[in-house]
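One chain is shown next in structure tokens, namely the form predicted alone.
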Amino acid sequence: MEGLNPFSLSGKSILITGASSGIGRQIALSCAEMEASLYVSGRNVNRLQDTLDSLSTHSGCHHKLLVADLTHSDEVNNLVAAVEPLDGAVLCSGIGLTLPVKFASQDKFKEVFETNFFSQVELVRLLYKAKKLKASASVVFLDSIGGTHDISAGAIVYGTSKAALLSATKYCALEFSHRLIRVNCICPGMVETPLIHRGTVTEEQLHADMMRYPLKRYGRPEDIAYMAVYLLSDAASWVTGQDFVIDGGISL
């Protein structure tokens, strides 16, 4: 047992959705560094190819690109059919929306729930039903503190989609446990990705918001990726049905 690294992903085959950018891309990079073989999936083939080209390749590791829009049932079915039995899956796809309650019409809920909730749970359901998740596999949903641990004005649509995903995590963990499959979710606060610098708020506003965090910074993609590595590894073999808040203390 000398030299054992319980956080190693060597010999594990892992699917990562939303791997073309942001947190999903970093999770893919970190898992590859820990010697996993990866299926990286997303909608943008060019950005996904860039992720694939950036992955470390250790001896015995094999990486594959799978383009899929998880809101299209035929593409989800094709994705499930394309993967060999998995040791892990990390679901990182998601969209945001800021609207006050009075403008949060049913069509807005449907749009966001389709990406943030229905497509995520449907993919896991199909992977489980097709026995594409090995015994003792680990499933990780990328959730959010929004709607789960931090309630903010204007976030009803996004927040409720994430609250629903947190609830689904616990039901999946319970029902999948007889195959020893673990299901957990990560709930980040604000993370430094290109998405937050797209111009909807000024850099001054971002800095002022950042100063509200007790640790005086936003998260980095690596902060989230390291938790994903832990949950995918054998070090977390007795952890299931949990939500892990990584938010620099903002929800305290």
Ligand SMILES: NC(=O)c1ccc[n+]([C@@H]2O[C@H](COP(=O)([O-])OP(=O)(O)OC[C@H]3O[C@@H](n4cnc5c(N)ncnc54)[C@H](OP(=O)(O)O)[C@@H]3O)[C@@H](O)[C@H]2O)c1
Second form
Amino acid sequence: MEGLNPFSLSGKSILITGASSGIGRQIALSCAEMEASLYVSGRNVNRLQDTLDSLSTHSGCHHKLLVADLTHSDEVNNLVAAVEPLDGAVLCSGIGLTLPVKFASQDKFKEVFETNFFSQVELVRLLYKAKKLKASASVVFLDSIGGTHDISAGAIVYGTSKAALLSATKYCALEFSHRLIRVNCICPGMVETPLIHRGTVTEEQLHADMMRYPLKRYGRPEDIAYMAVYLLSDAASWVTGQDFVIDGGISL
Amino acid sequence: MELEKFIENFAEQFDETDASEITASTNYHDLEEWSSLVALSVIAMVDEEYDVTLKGDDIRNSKTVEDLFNLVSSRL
Ligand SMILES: NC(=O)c1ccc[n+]([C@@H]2O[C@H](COP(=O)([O-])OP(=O)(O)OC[C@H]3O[C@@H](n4cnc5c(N)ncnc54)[C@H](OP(=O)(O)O)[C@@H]3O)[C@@H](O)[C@H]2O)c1
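Having seen the form predicted alone, please provide the structure of the form predicted together with the named molecule.
And the full complex, kicking off with our chain again.
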């Protein structure tokens, strides 16, 4: 039956950034489960190694670890040089920040945009330019409902960085279609990862927020990983330039 | 770091509450205007003015403005 399942990632080579934690880590685990060969990237070597050690390895699959701080251009260049042409890339690195508008000074925007927007677009730009994305490859950005589908107090800096990324997704999708490369983004609501437990809001407040979700829980990294697997697979070969909201119904 | 100045900075985060209502012994959780957004503003103000990172729990566990002042002072 091998090769007949359009949802399989068998034979595909995929780069996953932010693979040392949270959603990126789970996407790596799920892609390996679906028989892809992976490059897992992140900054923290120990946690990245832990992801690598947890990946299932089907026959014919090889996984590699690539450490890179994506806000450093030399490290991004090294990363691009180190990968063989890819069938897919999932960009999961990102940081959060909660700040009311009156404290959202330009340096705060710069810090967050550097990670959540500039480094994302730059990596994809360089992969495309260096022809490291094969024809028909699939690129997936980890966006957010923040800034587009959801406007919450205190989220201006994070939300605008994600709104910019959503917009960039569409430009990349249009231009990269010349090589039949697809570019989409996933917009999750709150997902249980270290990113939402930064302490700015208390656990009690988080719990109260969670109860506002129609499906009565925050997301699990798996909820997001399954969409990433779909977008990377041949089952999604006519899907491009879209933002996929997965949020337990909170934006309804 | 001065208590007077801290109270002034703290009071600035409110729009409807008059600064005269806020003293060192004010239990800020009891103020009518107190909200999660004001709490975020206080955290951001402390970061900007004193370069100290407060957590949501610090705001919850402290009672009076002076409690918070003491906490920030201890982390300078
Ligand atoms: N959790 C949510 O509720 C939620 C909701 C919507 C969207 N998202 C988005 O989903 C993505 C993943 O978030 P998460 O929840 O999984 O967060 P997380 O657990 O905090 O993981 C963030 C990842 O980003 C990496 N990273 C951060 N800065 C980096 C840099 N400068 N260079 C390279 N890697 C960097 C981290 O690497 P190291 O740990 O190795 O430093 C880590 O692997 C983010 O884009 C986030 O905005 C999350």
